[in-house]
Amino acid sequence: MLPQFSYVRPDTLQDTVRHLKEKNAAIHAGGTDLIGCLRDGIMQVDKIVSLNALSDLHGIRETADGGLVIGALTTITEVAENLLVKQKYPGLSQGSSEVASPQLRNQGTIGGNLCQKPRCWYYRGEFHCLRKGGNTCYALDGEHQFHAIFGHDLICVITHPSDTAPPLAALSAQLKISGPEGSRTVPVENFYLLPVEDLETETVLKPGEVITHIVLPAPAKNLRSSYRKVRARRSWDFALAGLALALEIENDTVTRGRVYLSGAAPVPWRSRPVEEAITGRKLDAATIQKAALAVVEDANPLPENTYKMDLFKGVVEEELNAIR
């Protein structure tokens, strides 16, 4: 059952921020995650603030230097199917096309996809876990077969659910954020918080703040990007293991590489060991094999999710072979 709340649909960003400053106010964009959170009782909400009247937050446009600006209210389907996104940043197009189901991609927004709440069944269930202010991460000694193998520090083992955040982080995208204190810009790679940094908050958004736009820098001429997702079912499922690549390749040699994992950690997880294994080298069989082994160097799996080690090795090997 949904709780009682008031609903407003301001038509200016200034009014939106004013409403969001109120205690227990929540943002409504596509609503695909919000409704589930309200039904699961994991958020105390007294007011819903709709963004949908803010026309500037819709759409995709090219910047003067050849990059892209994507409004936070742009649907996942629009991002996946946009020709400029496909041409310039195929990894983002692929990641967007892997989100949930067609129906949810048609409704959900890219801003909402970046800000969705964790999918851990204990957090979404009737358990007063650490992330909800309790004293226990029930997944540590419970069912954790889909949980994190990196970045959890044995504190909270959620995995970040977004399929657009890893490719955006790999592509060095930045987020435009507006709030009571004005506007600021935050790189996607710095937007998320590990459990050791904050147990009850997933992002650096402050009360009253909202993402307005995603800004992608102009791609290098030799940039190759991709996103690969492994899941239990073809649709509706979140990543068991995923890989976002943004590699600059010149004369068959990787001159610069950014590599992010999904389904791996409480945040989009940057795999520096893989980056180090491939940068300055040709993507031959030996380099790819080294990278596949490197991806799990710092892993700390739990008893029921050790299978993810082999999944990530396989994903790295297959995707590097495909992109070279």
The other form holds:
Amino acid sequence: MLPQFSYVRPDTLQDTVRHLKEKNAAIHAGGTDLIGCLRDGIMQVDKIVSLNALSDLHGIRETADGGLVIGALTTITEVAENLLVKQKYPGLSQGSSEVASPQLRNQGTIGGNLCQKPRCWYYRGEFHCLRKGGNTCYALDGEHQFHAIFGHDLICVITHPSDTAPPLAALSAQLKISGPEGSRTVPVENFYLLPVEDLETETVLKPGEVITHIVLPAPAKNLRSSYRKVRARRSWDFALAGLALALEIENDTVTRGRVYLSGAAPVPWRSRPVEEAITGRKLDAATIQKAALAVVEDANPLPENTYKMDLFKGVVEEELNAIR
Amino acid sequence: MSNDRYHTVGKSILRRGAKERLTGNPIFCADMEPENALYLKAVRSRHPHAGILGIDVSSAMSVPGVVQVFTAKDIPGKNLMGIINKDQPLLAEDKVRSLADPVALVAARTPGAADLAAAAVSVDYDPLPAVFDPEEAMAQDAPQIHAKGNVMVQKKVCRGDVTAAFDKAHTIIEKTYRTSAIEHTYLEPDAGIGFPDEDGTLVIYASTQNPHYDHKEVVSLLGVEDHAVRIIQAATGGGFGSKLDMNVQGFIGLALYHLKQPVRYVYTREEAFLATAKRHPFVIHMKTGADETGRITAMQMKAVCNTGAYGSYGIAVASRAAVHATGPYAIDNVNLECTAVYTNHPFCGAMRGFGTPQMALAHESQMDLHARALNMDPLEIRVLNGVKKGTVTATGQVLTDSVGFQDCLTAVQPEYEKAMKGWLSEPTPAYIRRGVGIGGMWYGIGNTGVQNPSTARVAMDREGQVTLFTGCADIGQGSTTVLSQIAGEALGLDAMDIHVVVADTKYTTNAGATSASRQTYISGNAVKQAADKLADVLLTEAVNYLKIRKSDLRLENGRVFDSRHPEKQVAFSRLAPRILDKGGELSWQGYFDPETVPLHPDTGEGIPYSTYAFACHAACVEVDVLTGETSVCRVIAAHDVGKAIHPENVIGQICGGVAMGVGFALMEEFVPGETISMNDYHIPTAADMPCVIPIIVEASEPSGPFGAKGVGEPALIPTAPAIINAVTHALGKRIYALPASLERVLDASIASGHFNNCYQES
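Got the form predicted on its own; any chance of the form predicted together with its partner chain too?
Following is the full complex, with the preceding chain placed first.
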């Protein structure tokens, strides 16, 4: 059952922000996550503010310096299939094409994908958990085989469900955000909040704020990027483990590398140990072996998800071998 | 086999109901909206096991839009349901035994009011200790779920001397296998509507596999006469066994009885997950012995299956599991035992295969283990042990006809050998390992050692129009089409020229459940018998009319003609009034009950089924040794169906069965209390489906209609063991518990050493 709500579709950003400032207002873009959240009763919503009349928020265009600007309302399918994205940022193209199912990619937007609510069967089920204002994380002592092994601090063990955030963070993308105080720019890597920082919300978005665009810097000449998602079935499933790589490789040596994990933590998780293990080195068997061990260095698995330790080692080994 | 000698049998004609489905007609209950229908909603237990001290419905009744809230005391008849053993109340009386147990039923004018009121029903529970593990539930001091104890049934099959055979065995393999609870996940969640008709009959349309059972049960719940209730099967979007239980029918009957106004109840996916039967999870201890040639000489099997809070079809699952434990192999010395145990899990019931898919995991793994121990090829060991004409089964039954297992093995052999020789050695990335596996199965058609007749009527009117009346519920498998073809073949008519009246308790007689792969064989025979009787009356009258002897006459295209002089003919429409005017009969009833001998309670000796289906699948898989991802590339599926009445339907069943088998093998696991909906429960998507190569084998069954047996459940049974054997082949390490999830495959990969060494190996 859906709750009762009012629905507006403003045609200016200013009006949108004004509506969003109201109490219990929620954004509707593709709606693929919103409808599920409303049905599951995990948020109190009185007003739905549709972004769909904001035509400026659609589409992908190249910037003067060779980067890209992607409107937040661009569908995941458009991002996945865009030739410029494929050429410049294969990792983002791969991440987008791994999202959910074809139908959901056709409907869902890139902005919405970054702002998904967590996937945890307690959070989505009839449990008044910590994140819904209760005082227990049911997954900690319950079934948590799909949950986090990093960054949970034993507070809340969700994993962030996005497949586009890890490659965007790895590619140093920035988010343009509009809100009551005007607009600001936040790097994707600073967009998400850990449970220890905030339990009410997953991102730095303040009431009334909305992502309008995603800005990707021009790719460095030697940039190679990729995204690999491991899951229980081939389609329509969240990552058990994922790896986004953005590496600059010169003469077989990694000169600069950014590495993000999905299915690992409550936020897209930067793996600095892997970055350190490969930066300045040739991607040979020994380096890859070291990187595979490094990926779980600071992990804190739960009793039922220790297998993710091996899984991340395996993915790192497989993907570094593939990208070298 | 040539189909030329048949007019319609063996031809893939357009399915009955295809057009209505493709054009979106409101044939499913969820699309039927009787005027002013009230919405029903069950209030379900919040406890796995608790006494009920009291139920207060007063605040629920004060929710605007609520018409009535029912509890157990409103049930006028007998508050107990169950097709085999009656142990399940429609609404809980003194206690709840699982989280799914309904305690009250709300009828309201809107779905919102029904939900609010359901939440407002206040139940005073006295929580009791609960038990979820069936082996723990068998302990003396375990919480008692039903008054008669937690062991619901124990079925045994013994033959020969197992101890002596193990003493002499060259190789003995003993292992324990585990399988998961499975949700059927049919496309259409359970649904029904009801209304009183002009003469006060309570009419219920339901998504069901067994309208005549529903009828009996609703009549019993309401304590009314048979004619006071009419059940009509609506279009049913899949069942796989779950719609054999009373899901919404009883609730609709109860509300109709009291309120005498239209009602509807459509389960959400969440409610279908919570409240309907699951496949029984099994723990199977299996020990087998072989001689030095690889011949299996002895099997000892002890299985425990968790039936949850209620019996449903649990007894049938236990007995079928025991009878099928040997697989399609001749084993002279057996000691087989399956125990079904009550626990506080939501109840388990029928699901495609009734315990046989679980058993197939065990016997097919054992076959491969023996092959490996003796350095034999997996196909070779199955050929050596596979049943053939004259084999005596574990229950002492001699297999006489239609024993197509060896034919199925032969049918997969070329593709299997191609895969073993060519495909396996193709280059792959270092982290991908390939494997090929075989799975065999047998499956007794119909219920196990008990009567399970079907009836049908075939009638011709004065104008010569034929109508088939069958109680057989078509749940998407296409039985109405197949039964029309059988009637058409007997009468020389196109199947589509026959009118059909299906699964309506007012007009059709009992055809039994659409389960146990029995409808083509059993109802097919009933239909054929009725149609043959009608044909005979037509022929007799045609002898009189054409003055030609009966043995020369044939039926075709709505007429009877002389096979030697086809121009000598007479139309059915001429014969019909002549027969009727002479006081003849044009409406004929058919009846068929397969010949079985009940199983001896201690030894299991008897003839459980009059015929068996056989199959063999070969699966080709790729395993990513670094991530545990398993991809099933190809399944070659050979099925002995006796005779394919409608080959495309058979192929549809095979491909659907493989899909379900992929899920059973690799990803499906229902965790009570955690699995809420398809968000948390993985079934294969199109992207997970292998290329399926279906092969139809036809070892004609003399007692079957045109030689046919069944294929519905067999389609699924060999897939999971074939996949598990292929994964084992790829990794060199076996998985003994289903599903072989990514986590378990990854563990096996680590244990096999491939995880750590794949780049060095390549």
